[in-house]
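One chain comes next, on its own, written as structure tokens: the form predicted on its own.
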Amino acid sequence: MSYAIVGFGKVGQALAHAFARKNIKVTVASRRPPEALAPQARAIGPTVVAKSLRDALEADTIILAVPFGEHREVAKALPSWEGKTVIDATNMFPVPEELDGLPSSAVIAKAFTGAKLVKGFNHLIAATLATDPLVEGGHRVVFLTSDDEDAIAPVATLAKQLGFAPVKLGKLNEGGALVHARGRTWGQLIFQDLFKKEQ
């Protein structure tokens, strides 16, 4: 499985962070050409490598790190998504009408036709997802979510990998609500992080 991460502000630093504490490659990219990104990916660690773009986007999971309103961009840089998978772990606050009522991820998955879209490692700030998720004797949880079922399972040993826990909520318009923005507020699970197990 190779991974890529698209878009490298803070959100897209801190996921090369996780990748890189774990020694898991991943290809990291933005619109910025790959030899402006490379001082910074190589000084996360060396299984972080920067790549133009088109290249990036010939891994088999993508996680989407762009402003919410930079997606389609990327979504029109292949002509077909089939057989990838795409993370969203873009946000957007407040949420415009235009969405009515969907979670932003809905949209999301529109744009990226053939993909299987999961909503996960949005509801951390980055300064958190940038740190070990392992904390006082707990993991940090993982929220995901998505409308196609099967395409949590390889997500969730993503996050394991990673050392997060991993809590599936389900579809988009039901457990996906939970951490997603809607209107002027936070679903009720964003900053929710950490997942102690009972001895």
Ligand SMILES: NC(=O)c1ccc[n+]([C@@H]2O[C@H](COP(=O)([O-])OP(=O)(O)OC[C@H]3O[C@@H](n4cnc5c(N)ncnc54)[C@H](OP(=O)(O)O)[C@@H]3O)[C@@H](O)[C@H]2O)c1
Given for the second form:
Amino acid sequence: MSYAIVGFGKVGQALAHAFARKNIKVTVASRRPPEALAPQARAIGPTVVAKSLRDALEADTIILAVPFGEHREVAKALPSWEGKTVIDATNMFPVPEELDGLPSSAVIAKAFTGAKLVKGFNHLIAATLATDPLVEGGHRVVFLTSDDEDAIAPVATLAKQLGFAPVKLGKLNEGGALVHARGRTWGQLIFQDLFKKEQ
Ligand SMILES: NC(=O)c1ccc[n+]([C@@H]2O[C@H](COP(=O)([O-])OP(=O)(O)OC[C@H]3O[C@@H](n4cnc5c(N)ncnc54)[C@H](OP(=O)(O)O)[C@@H]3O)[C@@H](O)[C@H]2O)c1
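Write the structure block of the form predicted together with the named molecule for the protein whose form predicted on its own appears above.
Below, the chain from earlier opens the complete complex, with every other chain and molecule after it.
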């Protein structure tokens, strides 16, 4: 599996730290050229490599860590998303009218036509996500939702490799309702920093 993080701000860097901690290779990209991201990438760890957006999108699994409104620009960067897994780590404030009650992940899924979409790594503030997920003998929980059961398993495996405890919450419209951060209606699990003890 190859991994890329698109968006190298607070969440992108938090996740890059998680990859670096476990010596897992990850490409990072944003609208800026790779030379502009490289010093920060190197500072996080040798397995974090800045590339152009186009080159980063060659990865099989792409974590989306851009402002919600920018997802369409990223989606347009590839003619087809067939064969890719997109992990949607975005949240949105405020809720755009276009949503009409749908979870934001449904809008993202539509834009990334053909991709396997998994919502995850979005429910914690970036500063928490950046810290070691191994805490007091337990693993920090991340919630995963997808309409595609087959897509969740490899993302759950990645989450475990990064040291998190993945918890599946079902389909986007079920699980999504528990972890969404939309305007004033926040899901019950958003910002809940939970740990799972070793079984
Ligand atoms: N901050 C949090 O605590 C937190 C927690 C959970 C979820 N989230 C969600 O995670 C997402 C990212 O939040 P953030 O706080 O990390 O934002 P941020 O610090 O503003 O970083 C956003 C990143 O996206 C890049 N970017 C913007 N437009 C892009 C495009 N069209 N193509 C490629 N890269 C693009 C920006 O870099 P360039 O300007 O160089 O392109 C920047 O690196 C948001 O959807 C947010 O709601 C944030």
